[in-house]
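First comes one chain, alone, set out as structure tokens in the form predicted alone.
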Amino acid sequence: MACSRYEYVKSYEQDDSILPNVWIVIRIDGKKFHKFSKIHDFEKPNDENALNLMNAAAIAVMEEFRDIVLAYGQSDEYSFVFRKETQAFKRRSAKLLTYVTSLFSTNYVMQWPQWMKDRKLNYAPCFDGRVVLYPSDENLRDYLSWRQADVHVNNLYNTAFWKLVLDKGLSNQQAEERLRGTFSADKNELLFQEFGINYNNMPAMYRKGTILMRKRLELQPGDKTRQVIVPLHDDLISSKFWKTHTELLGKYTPGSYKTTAELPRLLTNQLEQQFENQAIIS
């Protein structure tokens, strides 16, 4: 671009860059949520669609940024964290931000028809963002542990107030008033004797949320390895976790994934579209 008198007004521009070695977590929520989930239909108290649907959008932002080392997820938010080194946009804080949000609620509208069927989208959602940034591995795990105890907080709150409503037929605020005070072992306990649900049996993403990590993935024996972007529901809090995965705090290099179960769909769309790749370059 050539040069003119009026290429002052640069110089009014902050510099946003992030501070050098340190975690960068990009944490998005979705704006106004409740109403929006009310006005498409969203299965109570989850929506393993519209869950998977973030996770889809999820890993579209991994797949741009390399730099992500895991993304963690749940209900309407999604954080990602940007390894100590990355120099992705020369570490400047506004790009990031806007690029992580825009390119997450994009995939999030362009892959509505797949994950929500014959729901159609009535208007488009929104998502805001922020920045925050961790000196520490212990203070990164504090964070993701923060987010994975919020999960069980509201899950469980979530589950006993809307059988509470769908099953027992309590008006909402009836369900808040029957649950108002209680604690973890009174909405188990609840669960249990009035429905039969043992809240430890639902399925590990309404009650742990999502970690996505790259991996390598053998699909046959001898076969040559793939790089995926692997859903986990597992437990984020225990330093088992964190001894399993050791590349997240260490030199980055993904791990090995082994399963004998079915892949799930996340997992089976990444290849295809790998597998669509390469037909089209050879």
The other form holds:
Number of protein chains: 4
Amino acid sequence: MACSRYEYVKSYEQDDSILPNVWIVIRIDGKKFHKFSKIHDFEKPNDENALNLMNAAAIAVMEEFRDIVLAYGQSDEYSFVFRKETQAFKRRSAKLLTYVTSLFSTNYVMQWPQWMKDRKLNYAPCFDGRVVLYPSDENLRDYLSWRQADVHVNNLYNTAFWKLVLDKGLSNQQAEERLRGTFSADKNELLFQEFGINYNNMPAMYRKGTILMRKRLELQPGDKTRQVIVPLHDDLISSKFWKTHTELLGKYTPGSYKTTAELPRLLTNQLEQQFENQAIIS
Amino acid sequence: MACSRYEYVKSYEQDDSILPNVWIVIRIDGKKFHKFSKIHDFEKPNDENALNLMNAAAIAVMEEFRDIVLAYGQSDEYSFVFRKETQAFKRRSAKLLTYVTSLFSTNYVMQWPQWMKDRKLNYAPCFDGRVVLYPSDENLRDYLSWRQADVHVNNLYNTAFWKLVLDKGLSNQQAEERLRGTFSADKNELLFQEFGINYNNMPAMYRKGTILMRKRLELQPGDKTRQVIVPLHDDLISSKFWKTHTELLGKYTPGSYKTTAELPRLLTNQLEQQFENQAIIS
Amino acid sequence: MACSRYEYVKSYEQDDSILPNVWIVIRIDGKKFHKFSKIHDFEKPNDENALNLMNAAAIAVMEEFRDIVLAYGQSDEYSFVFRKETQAFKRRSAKLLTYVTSLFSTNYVMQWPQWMKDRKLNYAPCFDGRVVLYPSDENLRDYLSWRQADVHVNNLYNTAFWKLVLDKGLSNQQAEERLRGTFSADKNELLFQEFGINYNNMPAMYRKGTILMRKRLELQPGDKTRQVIVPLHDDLISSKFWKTHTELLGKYTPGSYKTTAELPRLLTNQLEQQFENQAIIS
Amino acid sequence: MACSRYEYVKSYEQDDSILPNVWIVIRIDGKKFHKFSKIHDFEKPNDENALNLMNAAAIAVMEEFRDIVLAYGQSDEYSFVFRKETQAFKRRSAKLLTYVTSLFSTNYVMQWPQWMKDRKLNYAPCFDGRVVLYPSDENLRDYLSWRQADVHVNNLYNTAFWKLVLDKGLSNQQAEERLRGTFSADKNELLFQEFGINYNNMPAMYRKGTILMRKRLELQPGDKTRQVIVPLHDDLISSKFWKTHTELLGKYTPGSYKTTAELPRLLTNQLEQQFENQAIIS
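Please show me the structure of the same protein in the form predicted in complex with another copy of the chain, now that we have looked at it in the form predicted alone.
What follows is the entire complex, opening with the chain shown before.
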């Protein structure tokens, strides 16, 4: 065969199978999204549509890879959690990593118009991805808590910062100086005193990020239940979250809600629509 | 700090730096592109526009990552060769792998309308990627030869197969049976005898795939030379290729052509245009 | 500095730190010990002294590396279990692996005369070693059960085989044929019917292998307790074992026995002596 | 089968095959040999017998593993170079690493009495080992040059240091202070002026370390040539070394000397003897 002389090069591919029985987390992250968000006029400190575009791309990834039991997104990053037992792609690290990263990337571009409307996508965005392994359930919870603590710290800062810049007319540098060395309590107080804002009343998606999980529910009372991917903006640091969604750390089967009546507060309008259109898998 | 208790999870990220002084090849590959090409009405056996869309996405990747000295594409796959000495992203395997895969993926979607015109992109495509390391120059040449021998074998078969199906009206199964056990010479003969086709006169892009390299050249005689990414459809198995493009295995600097006059046969019209518009980096 | 020009080669050493929070098992295994045991006249099917030499070498390894909480040996192999949290040698895989393998190897040679008496060591033995990671306690238990099930199957076979050869005068081939296709029950029956042997009364070390653990105990009633490495020949497949030695899977501190009075059945004479002489660490 | 329920744990062993076509260097290193050499009264700054014991252990390793084309030792370390193409143990990293480390370790203990005579081995020594990969011949040369530059720098320092301590009666601290900040030329001058020593006349084994290679030679003029492992104390930093021993970087076959007459200056008496006794492999 013509190609046989060269085929030995295939043997240079090295096995990268992931150790069995560990949580596999794939986190993707926007490359140079500071600049990207500026060029595309993202609202500051949070652009609801841009966040929902991230959520929509992540939902598409979860629809494709059924062994992802939870995804968590905030800012320009998204973490996907494969269940410990997954045999998807024989647990080959590069396969899992690139499929998730590629599919997220293409969905981000394809769904851009739907969420960003008349804001044109000026150039191709790029996401990096990494695989991190967590042996214990506690490790996994701590990982997710780490990411959610991160969004809390950053969003509180950004909320105060942009209020000072946009409403008070401070320069970026002045706002930075004003906030330097302040604690959470200080920033809460500043928002309340100077802007009449109760931080805890800000939209949960901004304060908590977005959790995606599979749930079975009736779309209309009395309907057959269907499996859908549901976005939540809950506190996942608390143990209450894990007691409510016991399927995550147990033997995995999608959890269930009785009716959509339990969900409304969770779903942004846009996601509700998408959820009806396409997140329904059966 | 609020998040410090959880920050230990960051230490679970493992170092994946690539051994120094080896060629780094990243090959991306379309996921389920057999089905994808059917749904999107790709011409058989080769869809010139679909191939040029691949080429255009690959050019965008090379424009971004300057340490890629050569890329080679055929069918639904593309290989990117980073020079041995690259320090890009500290040679971290996952970073290199995901940036290349993600940027290729987003460009494929963004540039779809430009190449595929009124064929709508029905769903988000997905590419996997892998990293393979080659210690010696000979290994690298053999790797690229392996991929080019692959396109030769496949394209000759596909050309004959689709002629039998499309022109002779054979069913897929009948065409398969007709070609079972034939050698290259047999298929060449079949094309010539039954369809009057000299296989060697088929477009070089179909027979040889596409090689992308950086070259400095004058766009117009007398112009300042500029660095561009040039597509070739040459035989890279022969040593002539490597003698012509000595920059590849030597101490790397982009090679040079005197004028575009040397290039015309290389460039499809579409790529020429793009090359004028955007491949010019300086 | 004279050597600086070459020092870059140090950067080719790659990080091999082991993922945190997993059980680290290092198993060493005699190279070509079938031949080695023949040349050194090991008694068949079990050579008590040769096994105790293995045990003595393993005890020396446990004395040196305090994060080994359990070791399990049978035939010419020994497994060492590092606690999940160990930071020994920064969890660098090659360091842990080679220290254990090297120290076991040198102790095997040094303690040879003490156990093998007038049998001379004719050439240098060699052991290979491997690192295997187990994320969960259940995995670890199953690993150890796997090794103990292995010794059961092999030892029952070997006991019957050598009885047929040594007592009945069968050739090796005849003995093999006689045992082909038999189940455990058949071999038990054969031993009982033809040789009057109740397999369950054979020495536990042969049937169960040797478990090494750290325990605190009084050497004489009323003495201050001291930490020693204790050999057991118990059934570790049963959950009883893990309920008795709760320190293994809990937050590790050496377990305790009240007095040596609880131990006698566990210790061979030879190990008792060694245990008094040198296994006493504090 | 009794053990099948547990056998799944075998699948947790991960593939560690080494990339093809790279030089594989395994370096072993004495653990806490500063203390070990003190307790065993090694002569300072160099103990000829202790070095030859290292050499003898390394020769035993080379006799066993035929794909080691060169070994280089100095102080308490030894590097073993496997040829690029080796398929020994399917290039599994842990296998290669532990076999070399274990066999070196057991030989060190077994051959101790032969070299150290009435100095008793008080406790089991221990060596760590690591695998380092070098893609190019230049890398390999630079690696070995790095180790030889290291022995030069250390030995010159140690020679001066111990002269000051042993002959001049300085304390360790005084000797350190005296040498602080000195260059090679200063230390050469000090040895010459104060002790009448021309450093370049010191034994080559101390200044250059020991290189082991396979050679074919006639033991007596006219004899059939035989393959033996030959120790050299040459300068391997210079290109002369590599021009003399062209087999190393070429397609490997053992090099040849015409007669032992070319060797005498290379061999210590002790190694000559061993070389006659046991290094003769065919």
